[in-house]
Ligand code: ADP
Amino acid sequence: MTEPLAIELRGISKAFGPVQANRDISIQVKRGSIHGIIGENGAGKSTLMSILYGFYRADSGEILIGGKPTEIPDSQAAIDAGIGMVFQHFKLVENFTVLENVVLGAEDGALLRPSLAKARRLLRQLADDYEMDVDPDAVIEDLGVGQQQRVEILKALYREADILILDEPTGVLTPAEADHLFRILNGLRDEGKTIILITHKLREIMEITDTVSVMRRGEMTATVRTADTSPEELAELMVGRKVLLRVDKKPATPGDVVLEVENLRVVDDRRVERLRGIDLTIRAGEILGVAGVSGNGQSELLEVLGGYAKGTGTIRVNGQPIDLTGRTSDARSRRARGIAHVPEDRQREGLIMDYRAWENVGFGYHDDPKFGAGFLMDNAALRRDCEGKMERFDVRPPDPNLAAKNFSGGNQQKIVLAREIERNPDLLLIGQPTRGVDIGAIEFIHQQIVALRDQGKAILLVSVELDEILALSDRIAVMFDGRIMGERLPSETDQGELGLMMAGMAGSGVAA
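May I have the structure of the chain above on its own, in the form predicted alone?
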């Protein structure tokens, strides 16, 4: 007997102008299963799921839900068909309560009170059934990201979703929160719900899914039982070549101290203390990885060191103090002191998306004499410089005149990396180096970071990816609530201990 299908897509194609995002894609998702979808950036995963959820309409093809052809012209039609979606960036009203967010858009009538009472009863039942205990009267902005994610799932279940699509659901979770999410998903599957999981983390695919589909360049390349494959095989299917999943590096040989930070404190515009007395050092030829859940001070640390924000305390680079509050406390002065910065958000802080690649490559360094003198810039020299960087960093397409917004996320990141690394800095600050980057580009970016370390440079690496922190770092500092909980050597710790420290639940011993 054939197993029933929750979803079947037949011959789905979608183009945006000359770009063919999806090409004749067919996929079957069994009812009561967890089905993973992986692929590089630009492979077409998000477009395919946006068609299923009604954000886009396919140019051709057919959608079947529960074996029945179904038109999904918009997201309301998707909800009516029993489909819910939990986005990577949550769609919650932050100053509303949990209850109000769950009900919003699904009220039973003009009177709100009956809807709220019904939602309160259902939330209590769902919390008991799926380990999703969330205070219905809590305000969203007061909840941690793990609880906010549960609210998004509860919203979908309140709307009676039988099919849940989750887009990169663990990107902002601690390992313990991710484990809890997986228990929730397993519980939902056991109750007959169907889960579609979009993730770039091969370890999660192997741990939680029953079946996995691989996309490459807008096409479906394979669908396999997870138990019958391996991370190495999936990576090769995604990229079209063998990929080194581990970071190949020699032990560090640290030299002189490049960066010293003592009692660094930052207070934001709302008078909230974001950094609470940070002390750290980084030597030439080593990578200090900073682990932590987003929002625990890592961003503020990068901003102060990079000259984007003010602070108090002491920062020395190569033994010389850095201005933290005065007129020379800015990014330009930091660059003059040998500090390069790859920011966490490449699109907001690293690039001007409507500007061309050669213009972005010159930002921050446009006063270099080789690019002109005075008010006159040598644009041809900037283009030639960009062409060289694109070739060395394998930016695709290698077109200096293409606007930054028209490159994939991985190639946008390569543009920023090329600009900063090739300035031969003494200290590289790098935040979330592979966020939203495909697996092939991750391998390349990791190689560039290790190569810079081996040239004797000091590197401060901030990442929410514990696999990345453990693979790249020579020492690991863990941040929680604006403080450093402690340092560990990668060889003497694991994800479990780091996860506890990230949650503020471990001691602050320092590795020798």
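Residue numbers count along the first chain shown, from 1. What you are looking at is a predicted structure, and each value in this text was computed from that prediction instead of being measured. Rigid core: the largest C-alpha set superposing within 1.5 Å between the two forms. What changes on going to the form predicted together with the ligand:
With the core held fixed, the Cα of Gly295 is displaced between the two forms by less than 2 Å. Annotation: Cα of Lys14 displaced by at least 2 Å between the two forms, core superposition. If you fit the rigid core between the two forms, you'll see the Cα of Gly486 move by less than 2 angstroms.
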The other form holds:
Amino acid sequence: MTEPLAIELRGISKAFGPVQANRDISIQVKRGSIHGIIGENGAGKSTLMSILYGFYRADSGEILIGGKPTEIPDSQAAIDAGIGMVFQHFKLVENFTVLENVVLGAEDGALLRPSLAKARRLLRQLADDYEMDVDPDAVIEDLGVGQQQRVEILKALYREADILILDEPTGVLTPAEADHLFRILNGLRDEGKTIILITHKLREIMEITDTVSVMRRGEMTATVRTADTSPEELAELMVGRKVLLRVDKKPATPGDVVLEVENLRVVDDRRVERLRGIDLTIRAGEILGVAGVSGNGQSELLEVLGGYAKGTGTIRVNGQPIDLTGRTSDARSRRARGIAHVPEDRQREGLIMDYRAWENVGFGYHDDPKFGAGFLMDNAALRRDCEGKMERFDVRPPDPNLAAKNFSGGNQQKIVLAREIERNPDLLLIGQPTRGVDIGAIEFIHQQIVALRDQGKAILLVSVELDEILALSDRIAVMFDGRIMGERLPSETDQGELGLMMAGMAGSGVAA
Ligand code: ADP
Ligand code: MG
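Any chance you could show the form predicted together with the ligand after that form predicted alone?
Expanding to the full complex; the earlier chain stays at the top.
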């Protein structure tokens, strides 16, 4: 006997103008399983799920739910067919309570009051079954993202969804919250629900799915049992070539101290103290990784070091103090002191999106005699220089005249990296180097960072990706609430301990 299928898609195609987002996609999802869909940015995952949820109509192809051909012209039809979706950007009403949001749209009028009572019971039961503790009367805007996501799940379950689709659900979660989500999903699967989990993270696929389908450039390249595959094989299927998942890196050979930070404090516009006395040291030839949930002062640390924010305390570079409050406390003066900066938010701070690549690559090189000076810059030389950088950093397409906004996220990041790394800095500040970047480009970016370290540069790496911190850092500092909770050597810690420190629950102590 064949196992029952929750969903079957046959030959689904969908184009947006010239872009073929989905091409002849067929997939079978077994009832009571967790089915992963993995693929790089733009592979077509969200489009496929949007078709299943009735947001888009496929140009061709067929959808079968529980073995029955089903038309899904809108999301009400999807809900009627037992499909629930947890969105990447939550669609909850901020100033309504949890209960109101759960019931909203499902019932109204005379049914509202009994519905609220029913929702409250369901909520309690789910809380017991899956440790999905959410206060029914809490207002959404007072909840953290992890809890808001649970409300989205509750909302789908309240509508009696048998099939739950989650599109990149862990992007906004801490490691502990992601673990919690996975426990909930496991519980739901054991209950007989079918889960489709979309992600670009290999670790999540390996950890929680039963089956995985890989998408590449609009096509489904393979569907395999998770137990029969490996991260390496999946990466190759995603990218179309072999990818080095582990960074190849020799032990560091640290030299002289390059950066010394003592009692660094930053107060923001609303007079909230964002950095509450940071002390750290980085030597030449060493990567200090700063881990933390975003919003705990890492951004302010990068900004004050990079000259974009003022602060108090002491910063020394190569033994010489840096101006933290005066006229020379700006980015330009920092560059003159040998500091390069790859900002966290490259779309806002790293690039001017409407400017061409060569113009973006020229930022901060205005004092370089190679390109003429000031207003009389040699644009042809800048273009040639950009071409060289694009080739060395494998930017695609290698066209200096293209505006920054026309490159993919990974290629934008390579443009910023090329500009900053080739400044030949003593200290590189780098924030979220691979946010929104595909695994093929991640491999390249990680290699560049390690190569820079091996040339004897000091590197301050800030990332919310613990995998990245663990893979690249020679020492790890964990930030929480504007302070450093402690330092660890990568060989002497793990995700669990770092996760606790990130939540402010453990720590102190300095790595040798
Ligand atoms: P993924 O979720 O795997 O990152 P998407 O399904 O979002 O990929 O996108 C697949 C392709 O379709 C991309 O090239 C994207 O730019 C394009 N695309 C997606 N939605 C639209 C849309 N509404 N209009 C035009 N192009 C779109
Ligand atoms: Mg997507």
